[in-house]
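Quick heads-up: it's one chain on its own, the form predicted alone, in structure tokens.
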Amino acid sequence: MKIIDLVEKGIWKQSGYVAPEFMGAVKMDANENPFSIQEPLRKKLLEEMGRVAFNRYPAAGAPELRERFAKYYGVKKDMIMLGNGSDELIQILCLALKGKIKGVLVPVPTFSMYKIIAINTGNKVVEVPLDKKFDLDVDAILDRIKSDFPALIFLSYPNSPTGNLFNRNRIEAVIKKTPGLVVIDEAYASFSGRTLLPLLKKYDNVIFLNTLSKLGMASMRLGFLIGSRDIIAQLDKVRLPYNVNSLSQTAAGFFLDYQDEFSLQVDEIVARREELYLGLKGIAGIRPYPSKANFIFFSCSFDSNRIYNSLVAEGVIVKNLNMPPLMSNCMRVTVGSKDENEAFLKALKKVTEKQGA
């Protein structure tokens, strides 16, 4: 027997999530906040981190932080759980929910980690394509729902990578019909000005995910899972005891102390998003789609693989999403600073003109 034979087939058959590294490039592929914390706030954060007792474990379950973020999201303390980014919380959901109802359903295209984590935790995964407007195909989703499937349906709101908001009535139609839980991932909600959190009071089979990663603290890896007390109590048994480190907890508290400053960055990103969208519309062969997130999804009249490689050569990194049929020759670019957006648009215009020549 080979060692590889010990690995579950679903794992070795997939390629996993790849995060490419390019030194010195304008990085616009990971949906990060382009703005860092400025002085004197940066100094204050470092001073707070300097008071962390590095020889001690972090507060297990982060009870004080949970209470503060419960107020931030307008829920009770026992309705929220913190994780090492949203990815860990997705993993906890996929590990825990394997009772009489099993499996995971995801619309496509969407955040790739839903499928990757579901497969890695031994779940059956069913993918249902979005419609031509990148909205939920409710009839197709309902056709796949059975009395024992699925335990989890993941919906990104706004959706990644398309940037649009699914129709609320379609979302509620899915919630009403599924025998399992509908997980609404609002990682990009701050850029849309919209949230579906009030659905918690209407349905007991809805769970929400959120994160600080898109708001300027990607390096801290802090995510939030919000749901009913009963389900949080069970999921908390799966959570590892010290899953959120002390520095991340300190940074999260700092975020709450100075949330107005971070809100200003969100406003700046939204303004830059509209400028970037108009800039993309002005480039021949490029079709951008309206976005409610901190990125813009666009299609090319050219081979996106060649466009991507040409952009890399120009020192600009975006996300290549050339996956037929729904995303043939499509790409996604993170909204950057004014200088980053201008550098990207200049490079894209240059490489597309060469392609069209």
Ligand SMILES: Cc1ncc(COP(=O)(O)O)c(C=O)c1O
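No experiment lies behind these values; they were computed from the predicted model shown. Numbering follows the first chain given and starts at 1. Basically, rigid core = biggest C-alpha set you can superpose within 1.5 Å across the two forms. First, how it differs from the form predicted in complex with the ligand.
- Core-superposed comparison between the two forms: the C-alpha position of N169 differs by less than 2 Å.
- In a rigid-core overlay of the protein, K146 has its C-alpha displaced by at least 2 Å between the two forms.
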Second form
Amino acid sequence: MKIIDLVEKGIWKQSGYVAPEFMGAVKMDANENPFSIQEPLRKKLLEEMGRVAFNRYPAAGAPELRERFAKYYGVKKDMIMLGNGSDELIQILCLALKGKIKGVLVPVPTFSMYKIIAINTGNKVVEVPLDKKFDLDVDAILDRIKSDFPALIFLSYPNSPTGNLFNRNRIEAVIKKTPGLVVIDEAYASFSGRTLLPLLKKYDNVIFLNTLSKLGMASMRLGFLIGSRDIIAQLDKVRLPYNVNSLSQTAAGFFLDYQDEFSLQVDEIVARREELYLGLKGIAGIRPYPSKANFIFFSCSFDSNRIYNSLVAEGVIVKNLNMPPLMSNCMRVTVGSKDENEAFLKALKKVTEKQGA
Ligand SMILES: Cc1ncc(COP(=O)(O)O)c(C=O)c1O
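Okay, that one was the form predicted alone. Can I see the form predicted in complex with the ligand too?
Now the complete complex, all chains and molecules, led by this one.
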């Protein structure tokens, strides 16, 4: 037997998360904030980073930052845990939680990392398709809760890639009926103007996930878990001691200092989202879905693989989600700056006209 044969079967079978690298492209595939930090703020941030003691470990568990984010979210410090992006926190949840079986339930389609991380951490993955309106199919979820006992359920609010908010009553119906923990991932909540955070007071089996990645700090990898102090205390034992490096901690503090500037960018993105939606609607063969996030999901009446490749040739990169039967010829585009949106719409019009011809 070769050493490589010792790798878990689930890991062999899955292909991992593929993040394409296209230098110089109009990058609209990863739901990042299109605006980078401009002068004079950029200089201030670099000055703060210059004061980091590079020879020392970062503050373990980032207590000061947790205190500040606790205030930001209106909770107590011991209800917050920071992670190297929310991906790391998803991993910690998947490592730590186990019901009658080690299992994770996810609606589909949703954020692909839930499934990838669940498999990598030895969980059984239960996938339940969304209904035709991309909302939760509560009956199907409750059936699978009964038959499979997943310890964890991930719900993205708004959902990626579809961009909609699941119905709150349906979410609560799931929370009430599951013996497991429901993770409400609010990575895109700032763009929806809605949060379910008050549910923390109502139910003890919900936990919230959030991130700075969509708000202008994707490079710094800063995610949050917000939940009851009992569960956070246990999850904190799984966290590696220095999981959030000093530069990331500095950047997160800077985000809080200048949160008004970052909120203006959110407003701008929301305004651009509506323009982009109308632009997509105006292209023959393209059907965009309304979005409460910083991206728009759309279907094409063409082969989306070809559209994707033609867009790449035009220097524009979006996310191709051609995954039949649930998502045939679907794509997701991140809301960009005015110039990026225009470049994308122009390129899409050109390549769809060619396909249609
Ligand atoms: C729903 C959702 N949750 C979490 C993440 C990951 O965030 P982070 O960059 O903090 O790991 C993403 C990233 O695309 C996402 O779409």
